[in-house]
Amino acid sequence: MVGRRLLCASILIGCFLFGIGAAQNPVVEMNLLSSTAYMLYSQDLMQGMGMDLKISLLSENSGNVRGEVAFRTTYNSLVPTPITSIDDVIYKAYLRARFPSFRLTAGKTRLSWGDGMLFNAADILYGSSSVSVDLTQAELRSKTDWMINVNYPLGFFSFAEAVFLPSMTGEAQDMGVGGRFYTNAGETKVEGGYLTKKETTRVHKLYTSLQGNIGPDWYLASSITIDQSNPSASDIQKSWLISGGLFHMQYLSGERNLSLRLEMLSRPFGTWKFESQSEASCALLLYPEVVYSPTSTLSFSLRAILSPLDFSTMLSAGASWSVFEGFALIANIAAPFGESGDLFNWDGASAAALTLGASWIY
């Protein structure tokens, strides 16, 4: 633990000093939201305020060394989340140095492996299979973590990279290491990687991912997880994930545009029965998304997570109006639909929520 704290503190101080000295303009992103939620199970109607605040210090976009320090905190009076450590507030704090033959990134940031807005089987670093997400957020997967990453270019759009994840406990046997290879095969981008890290027990993860364009962009990924202490064939089969998606942006006359996205996540050895599903064994999930912008300042969105095998869904609709530069009014409504015991339902703390607020970036 001490070693990890020293590493984090050293990187943070270095990044902070670097950021203060070399930052262009600090960027503040602030969302102030008023939420009204209704819980059918208890028939409670609740109202509260929420805030999402992010302050970024980004270095100049030039030179061989760049970096960013970003602090972020979220508060919702309906579901208060305590801040237990400074790590909860540090969203990003990293340096990125470009050497003649390789690039080095050190600090807290996000490394993207594979493709997918909501579902991405190739995301073996953070995991992108959970349905516990806020569909009203612009960015559905944004988790960051401490790491050291070395990227070694191998040619045009080809590279190999290694990643080191410091121990969460201070014990050397709990650290994580991994790597990936990325290249092109014709018009198709191909990548594959491996990661071992300590979760409940030490696990080994492997993935492969493809991405291309057939008019719409398409992407496909698959991964498995092997438990080092109990590498049973049954558990490996249950861990097998396949994800895929299509994305297309259609530009219409004037300033109008329409974006369409459809993603899927499958567990081939999950529960393929038309009955109530659990998140851990749900065999098939779909994520459709439609965003329509009639003008450059106005947009409407419709998102859903569908569980076709129990006919339940989480649905979200939203609107955003950029009244002034950097300032927008936003509105969202989200609700689950399904029977008791389904993946999405009105049981327990599930609620329909209406959120109204403003977003300001300056």
The other form holds:
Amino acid sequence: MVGRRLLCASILIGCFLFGIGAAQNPVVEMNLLSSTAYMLYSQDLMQGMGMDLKISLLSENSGNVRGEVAFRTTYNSLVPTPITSIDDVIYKAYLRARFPSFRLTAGKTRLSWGDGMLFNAADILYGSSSVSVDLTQAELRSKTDWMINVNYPLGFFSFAEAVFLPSMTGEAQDMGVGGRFYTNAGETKVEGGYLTKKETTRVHKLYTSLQGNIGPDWYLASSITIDQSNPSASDIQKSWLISGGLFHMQYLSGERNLSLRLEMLSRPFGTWKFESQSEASCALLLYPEVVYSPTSTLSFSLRAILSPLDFSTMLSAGASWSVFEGFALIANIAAPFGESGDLFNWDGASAAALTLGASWIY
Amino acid sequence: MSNRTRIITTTLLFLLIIPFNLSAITAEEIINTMDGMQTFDTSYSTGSIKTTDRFGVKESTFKAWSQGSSDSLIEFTSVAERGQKILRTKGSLYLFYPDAEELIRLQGAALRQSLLGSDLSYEDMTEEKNTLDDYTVRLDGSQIVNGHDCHVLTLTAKTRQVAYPIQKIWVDKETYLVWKAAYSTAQGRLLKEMEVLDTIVVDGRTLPKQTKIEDKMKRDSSTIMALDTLEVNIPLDRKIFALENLTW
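Let's see the other form, the form predicted in complex with its partner chain, since the form predicted alone is already up.
Full complex below, order starting with the chain above.
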């Protein structure tokens, strides 16, 4: 009930501030899903409805100032998640101003550092190493955060940017600050960056990222985290992440095509043993993805997160049919496979789920 | 034959050949003139891409800026794609997705991906206009297309970096507008067909206003790209074609 009140309050505030009626084309994205889940551990068969709703109010893209407010809420009756603060429904709220030599962004938004659909060691802002993702979603990483960002162009295809992450606890020592440099060296994109922020303790993170094409597109990133209070060599070694990926699209006869993606995440000083793995120390993870499109409006996908050292996997198969403008029908089935204690398993709340639904953007 | 007769005969033959040489236009000259007619110092346009299939019409609207033969920027303004941008500069193609604040550099086979499910690819939408850099060309003769006398030319790719290994184009002899084109694989399998349905005259040049594109790999699908407005040789900030503007 509290969650519903907060959602209504957020939408009302949005209406008041930006005048939905007068807004220049608010965009609504709606996913309505029916889920059936089977939990092997408790042998329960459950059924419920889910919703992912986003309302975006974007200013006209002209002049030197622009902004956007977007509300987003996700609800699933099988796994109800309470909305505890208005921040939970504000997906984006930012202003952006273009000055003669730099650009300023302030508010809640997203910065994408590095490359990678699931695994991206360069994503030191939000972290893209977790396997707790919903493989049925088209976009696997979409977290936003409050920030002040200054982007300084260095020529046409290079820039430097600084980011300030304000403290969310009210204590000044909890703020974060960082920056990155982006350029192209020949046919290769090169990125490097630094961020310091408070996690459990203050940490300093460094990354480098490369992207290019050798037939397939390739990307590679590496990052380390240094604990300010205890900068031991072994902890730095354990924090070392390497991610990489290959992507290729193969055109078949007719209008059919096949896209192939393979990503990996490695912790070189993680647990290289053929035994049950934990997420924090798992030495190797793979993310293969195959998408087959027999027509331009229909696609079938097969995605998996593989933990090769304990032979466990999270598998998802899906279909999407873009029937009308902005409207698509979706079907997905996902299930973990592994033994008790493995990274993916049937313990506790793990379930196999069938999801059927529709999405619409208008 | 005396020397005098030889000189007279040679002179007469030479004089007869000169007019032919003066009037014969080469395939390369046609292509250069055609590219020149399609290229402006700068341009700004607005328009739409309407794709029709068995389930109806999907429409996307856009704004586009271009500079010279190789720089172009397209920004989509329709609801589902609002703010998505494509930047094409010499040798590079970048996409920007505002929702994810994600900047993607497209390379290789990904350039052939369908643009918003239409019969157009990213490559089609932002193609460079230096045809002779990538193709050798042969003049095959003349044909009447929609009442217009056209040169018929066959273009063969010099490299594997282009989307269409073979192009057959029908170029208006008067305006150098490409009224019709057929794009094929190196083995001659037809990939796409293009036909100009309506034209607009800007700055003394005839340009396509409405173009129909059919991807022959798709069943029951066609795309019409229409320009609503077109301004040429206008002052444009060079920075429009930079990453800073793409992510703005």
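Between two forms, the rigid core is the largest collection of C-alphas that superpose within 1.5 Å. Here the structure is a predicted model, which means the values were calculated and not measured. Residue numbers count along the first chain shown, from 1.
*Asks:* Superposing on the rigid core, is the CA of Asp44 displaced by 2 Å or more between these two forms?
*Replies:* After core superposition, the C-alpha of Asp44 moves less than 2 Å between these two forms.
*Asks:* How much does the C-alpha of Glu60 move between these two forms, in Å, given a rigid core overlay?
*Replies:* Here Glu60 registers a C-alpha shift of 2.3 Å.
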